[in-house]
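Read the single chain below, which is given as structure tokens and is the form predicted on its own.
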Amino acid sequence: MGSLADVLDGKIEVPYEIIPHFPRSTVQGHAGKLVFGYLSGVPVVCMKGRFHYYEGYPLWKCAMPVRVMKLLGVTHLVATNAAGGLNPKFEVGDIMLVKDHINLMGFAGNNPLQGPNDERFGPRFPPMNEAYDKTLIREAKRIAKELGLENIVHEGCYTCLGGPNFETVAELKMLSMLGADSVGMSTVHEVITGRHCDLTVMAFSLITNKCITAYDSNDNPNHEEVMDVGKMRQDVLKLFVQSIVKYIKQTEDSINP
């Protein structure tokens, strides 16, 4: 989340291109830096720009930064994304806390954990039935209420597709039948990798457009719309994530005084 990285105290920016073997972001609006600093006194690292399968990288490479974070001592992963709202109750600008995901790319045999397993990170067959931490979801809802955001914050199921094209009407109808509430092109492989190496994970989607599920619609989703909604909500999202990070720090301090 680039806007969050901009408000860190004592920040140090490390361009992706000087990190050995690191992929580079090629998408408009993704700057391409790891940003280290303090958020409300809590040491954090932010990705200012991420990587996508449609850029030509294999999924393990897209998720490589998560393993780098693990090696740096990170314990919690807060993943964010811009997503299309498939649930008809969602409005543009809403926030969806991810309670589960549908890994369609994994169904097709494409998984970031494919290949030899490195036991130093995690087991060969990691469970995913509790991929998203229930306590953090509960606390995020509490924080949303305290911030007066309860009317725009929901829970739902996210699904990741390969992209880069937006989906057809038939595809979206199918995804709705499968139980997906939002649709994007990231996050799932990062979450799988994070859980594989025992990070505590939460994720949320900013609903940047409504999915088009009617053939007579004249609307067309576009990347500019996605970026505009992100800018519109950036101050709210910064405050929301700051509050979540504060809660995580307080909880960790109480466990390890």
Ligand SMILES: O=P(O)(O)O[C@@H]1C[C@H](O)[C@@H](CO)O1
The other form holds:
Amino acid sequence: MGSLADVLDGKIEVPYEIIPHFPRSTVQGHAGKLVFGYLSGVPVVCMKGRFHYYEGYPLWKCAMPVRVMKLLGVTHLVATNAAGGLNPKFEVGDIMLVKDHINLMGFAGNNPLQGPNDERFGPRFPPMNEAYDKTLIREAKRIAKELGLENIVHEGCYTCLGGPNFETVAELKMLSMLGADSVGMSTVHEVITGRHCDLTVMAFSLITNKCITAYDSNDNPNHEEVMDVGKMRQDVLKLFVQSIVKYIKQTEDSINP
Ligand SMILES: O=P(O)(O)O[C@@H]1C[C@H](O)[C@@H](CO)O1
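Since we've got the form predicted on its own here, give me the form predicted in complex with the ligand too.
Below: every chain and molecule of the assembly, starting with the one above.
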């Protein structure tokens, strides 16, 4: 049992508090450590706890760990999130491979790349139409099939709101019309920052609850349910990520033997 970070070989845990200028995790269930180690022989770094706009950090600071990873030599970013399922076909516990996102906070002029551009990381105006690596999406679907997960793995568009409140019915109806399939409060700022510095990116949502789009529903989304579903699916997610990381390593080795 345990999260992916807990099962790394040769694990070294670095609490966020001892990393200069690093933000601190404030969310229940987010431990606040960078964990270095090997996953099936592949060197990786995991974040045990991520940063969200609703914690009070500006978006650039929320995404700062991605730049730290780039400087450490990381080449691929696999971002995972808990999200509400807006697509009615999605069930709680399903996985949605992110094929695109809607940067709603960006629409309002809030972007992690705002301010002077640091050319050492990337260009002023990075493209975002191919943010999510198509080969990784294709291979993740193949892996899902191999693992017998094809019925629970879908593809769709993620959108991130600032939070911390969950959405109103009217907001969800609007997001559905805009083409969003899952709704959360993270990932987009990390993906934008990762693509800016040329990381290869894939992301997926664990659907932890169904978005409530009917006024006559008596259900309420809540963080406890989000964490419970995360724990319930922990083993499947670990296996899925492990297989994806193995695939990435094999292709990298075949390109640079
Ligand atoms: O995976 P993330 O951190 O996006 O998790 C979602 C958004 C909020 O942090 C939390 C709400 O329950 O879950």
